[in-house]
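Take a look at this one chain, the form predicted on its own, written out in structure tokens.
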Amino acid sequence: MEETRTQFLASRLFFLTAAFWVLVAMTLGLIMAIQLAVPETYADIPQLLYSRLRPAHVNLVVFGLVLPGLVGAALYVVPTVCRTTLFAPWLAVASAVLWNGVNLGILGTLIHGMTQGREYAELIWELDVAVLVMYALLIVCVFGTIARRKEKLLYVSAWYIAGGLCWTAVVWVVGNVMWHPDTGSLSGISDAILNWFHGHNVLGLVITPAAVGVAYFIIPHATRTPIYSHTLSLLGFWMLLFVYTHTGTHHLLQAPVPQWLKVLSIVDSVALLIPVFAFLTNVWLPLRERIGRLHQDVGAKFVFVGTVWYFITCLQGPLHSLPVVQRLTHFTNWVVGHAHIAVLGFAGFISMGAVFYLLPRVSGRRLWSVRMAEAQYWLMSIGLIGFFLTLTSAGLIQGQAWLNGEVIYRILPQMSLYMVLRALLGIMMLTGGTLFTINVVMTIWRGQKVDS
């Protein structure tokens, strides 16, 4: 038991880094939700402006909440699956200190205005740098782990989670410009495509492939029953590289993009639908007599409700890049709402799903409260389904009137009562993300001992 307790330190530290930090990434949430009912709530406070609460907001939901679990779910599959230990845990231990580091500094420079001022790539160069440090200490455990496995078949959680480990190093460096430490940008249009290169390969090449990977074991673990093909499940992997790597400029159609780049942004989104059924055909078919098993475990039940979420976001993202969609719906709330289901719906119900699993396995203690899983369970689902209910008519609203050649500022009182609608959720939400925080802190502090 002492053994596993130092093997798994790291995964200990990344789950309650999730827990902590789901309530900052929540609360900043929350505080511009309630900017958007009433704007003139904080005009007097500088870091309470809208424009540096959303970019802390969306990096700390990735770093702080989705990441972290995923994470540290992946340093307990890896080596479960290739049946060996953890190579230099110290490292991954490491890596989880640097984290938290990292997620201070988000907040600390993005509240300030310290911003590179691009989308999903607002992080300062020193950042991006501290960023690619601690991914190459979890790739260095990782692949250590794989080449000693004793396990000769490699399976496909193995392969999603290397493989989104790398990916994420070549994502976030050519993204985030950083060969330019001085703007961490280019000039002109090119820039843009490199922008959307990054933002969008942050949830399809890096968040992803771990979420993914995470679900693979998770979902077959809990019901005790493989996987359809594990054929298919490689087949899968190299589908998601092969389209999701050009989907971006699908955000900017509008833009003076070459036509054949935005032909192929459209194809392959419409592509990854393979990817995205090759998944859901390999975990959802063996459960025809057995998803009963997923409700006997609360973090098994979060695990798939977020590859439900997956289901709803991929066919909607699709959609959504066909350009007689985006006349309608760019630029307006159905964005924000599919970006809420995508990154908090599938990454983060799977995030926080394994956390609840998993967490028993690297502690040594037993979940410290079932009831309060459950009730965060229905809380942020219903808070989800009401965001993306919410937003997603507001943004139909939006996008009908601009059609008509509705000037902005008269639709504006139209959004008031889905903006108030939004708060009242987000306190859902929040509430949902503290019972989380309890539960993870209190399992590990007093938690009944397994072996008890």
Contents of the next structure:
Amino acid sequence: MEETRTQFLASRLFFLTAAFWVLVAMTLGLIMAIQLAVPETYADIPQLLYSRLRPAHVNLVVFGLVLPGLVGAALYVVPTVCRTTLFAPWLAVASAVLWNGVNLGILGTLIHGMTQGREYAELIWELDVAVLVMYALLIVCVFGTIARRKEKLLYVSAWYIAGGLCWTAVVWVVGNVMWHPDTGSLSGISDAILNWFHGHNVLGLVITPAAVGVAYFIIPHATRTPIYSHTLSLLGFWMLLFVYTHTGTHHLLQAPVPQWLKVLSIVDSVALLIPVFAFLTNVWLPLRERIGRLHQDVGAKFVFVGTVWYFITCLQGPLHSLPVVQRLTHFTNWVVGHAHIAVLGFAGFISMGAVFYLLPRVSGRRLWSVRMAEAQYWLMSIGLIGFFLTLTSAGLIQGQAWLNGEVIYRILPQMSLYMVLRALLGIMMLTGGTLFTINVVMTIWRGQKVDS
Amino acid sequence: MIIHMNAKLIGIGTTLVILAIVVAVVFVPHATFEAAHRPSDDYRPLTTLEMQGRKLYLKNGCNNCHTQYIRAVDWGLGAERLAQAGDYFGQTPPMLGSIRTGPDLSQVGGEHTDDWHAAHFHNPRYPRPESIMPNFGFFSPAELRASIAYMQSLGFRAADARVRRQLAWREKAMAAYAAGIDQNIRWLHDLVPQGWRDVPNPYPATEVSLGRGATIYQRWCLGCHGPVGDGQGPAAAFLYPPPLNFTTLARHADSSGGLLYYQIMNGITGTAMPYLKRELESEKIWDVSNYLAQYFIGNNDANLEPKGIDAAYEPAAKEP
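For comparison with the form predicted on its own, produce the structure of the form predicted in complex with the partner chain.
Now the full complex is given, and it begins with the chain already shown.
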């Protein structure tokens, strides 16, 4: 028991981090949603400007909710699949503590307008460095654990987690242009190319591998069934690495950047279907007769639904990269809908599911309230489906109207209904997030001991 | 066959792959894309004041709602000129943007006058009642000046030409306004070619037309001209010359549907009155002209002769 306490202290801290920052991140989202529906709600308070909150919201969903949940899970998964204990657990604890400091820094700097103004790379240099330290500490723990593994065959979850951490560290340094501390940018249009290389990969090369790695552990674990094929997992892993990384320019198809780069990004975006379906086949196919086992555990259910959102997100992604589709969808709310199902639906559901699934294992206490988790599941599922439909519809209206020569201002009155719906659905999701916070805190504080 | 993965392969092998990809898709384009390294024809460097405005644009996250590039599929402001790689010459960072919650700004320079921008920054709903942009009333006077200067610089040399034109017309508009109410109206009317002034509003002032006119007035005009057309909208306090009081037009018998149409279509360059031909189709402009003439001027020539050819579906024209 004592061993569990120190061994998984970092996991518990990371889970608590997710449980706290989900509230902040989703509250920011709701504040912004209200502003889009009723623009003068908090007029002339610069710290609550929609345009300053947006990067704070995005960064805190990633660093506040999604990643801490997945990292906390990874710190359980990697030692488990290696049949050993976590290497240097105190470094992971240090990373968790630093992580919260960084989140505080993200919130404080961005709402005060301290930003480098590059999408997904807004953070000032000092915070960039701190994030890098966070990753470096985790890299030491993960690779140290792998180095002393007692299991000869390294399981696919560990590949993704270890690989993802290294890739994101590289992408972070390059993408934030950390050798230019003041501006954090290259000069001219090349910076847009780099910005979107980063914007695509900073999410895709840490969130995707972490979420896929964790799902690769939890789904077979919960159903007590091995994955379909080792070869398929190899294919998925290597294809993700080679294909995902070229696609950033599909955000700039209509911008003045080199044509060959656009072509490359479109081809590789479509090719992304291969690693996605390699992973989904691998975890879904063995479920054929065992899907009921997934539903016995609310955490596993969240993770499974995360893979369903992954399926939808990754059908959309390659489609969006086709110029003929992008003509309609680019610059519209459609893209915002896509971003929400990707980050909250896919990675967020897997992250929260992993927290529920692993919390009893890292804290030695049963989940405080399964009912509450179920309520959260439905609130967030309905909220997110509604969000997706609302924003996609709004995006189609905008896109069609613009193609027909309507100016932006003419379409704003038509957007109003969708912005109101969006805010209402945001209330559902924030309620779900609040249940998550209560559940995690109460489990660690008051949960029934597993032994007793 | 089972291929074994190991820490070295993951930690070193895959990381080298990522580095190779960075070189291929970031640094190769950076090095070989020549158009990125020389300014476009229109380009000029920003002044110190404009640079301050650009910093405020970045600081306040304006690029989270506004783009700065025109695409081949675009209509509207700036659509005449596609974005070029050299437009972003030397910008750290360039702010292309990824979503259009608000309009593209790459050619906004010279589109509006400074006083329009002052009202719009203070509360965007003053000149644009349906806008959802946040208020920037918290700007200090210096910040406001810098932000307006930056807006007027967008579009580089083409923007400079537009700004010069605005300033030239502004002098004339101020002189006309200073000369007195009726002289001002005289000046405004004389700007309209005679052909337009002779045309009555071809749409009958039906309840439907007037209702549509009211909707358009509320969405586009009310912020400056006020709910009762007296030029006392909330934006008026920021604007000089101030918005026209439509009720004074009643004193001028030569006001006509065609004259109103022309002024709404082309705007009054040099003043905050924008041209609306890009944003409103023909019938909508006629409808709002009907609304102005009927309710504010009290002198409507809708559906009067001379109409030329009778429109197929409309009621027969009335004799004047």
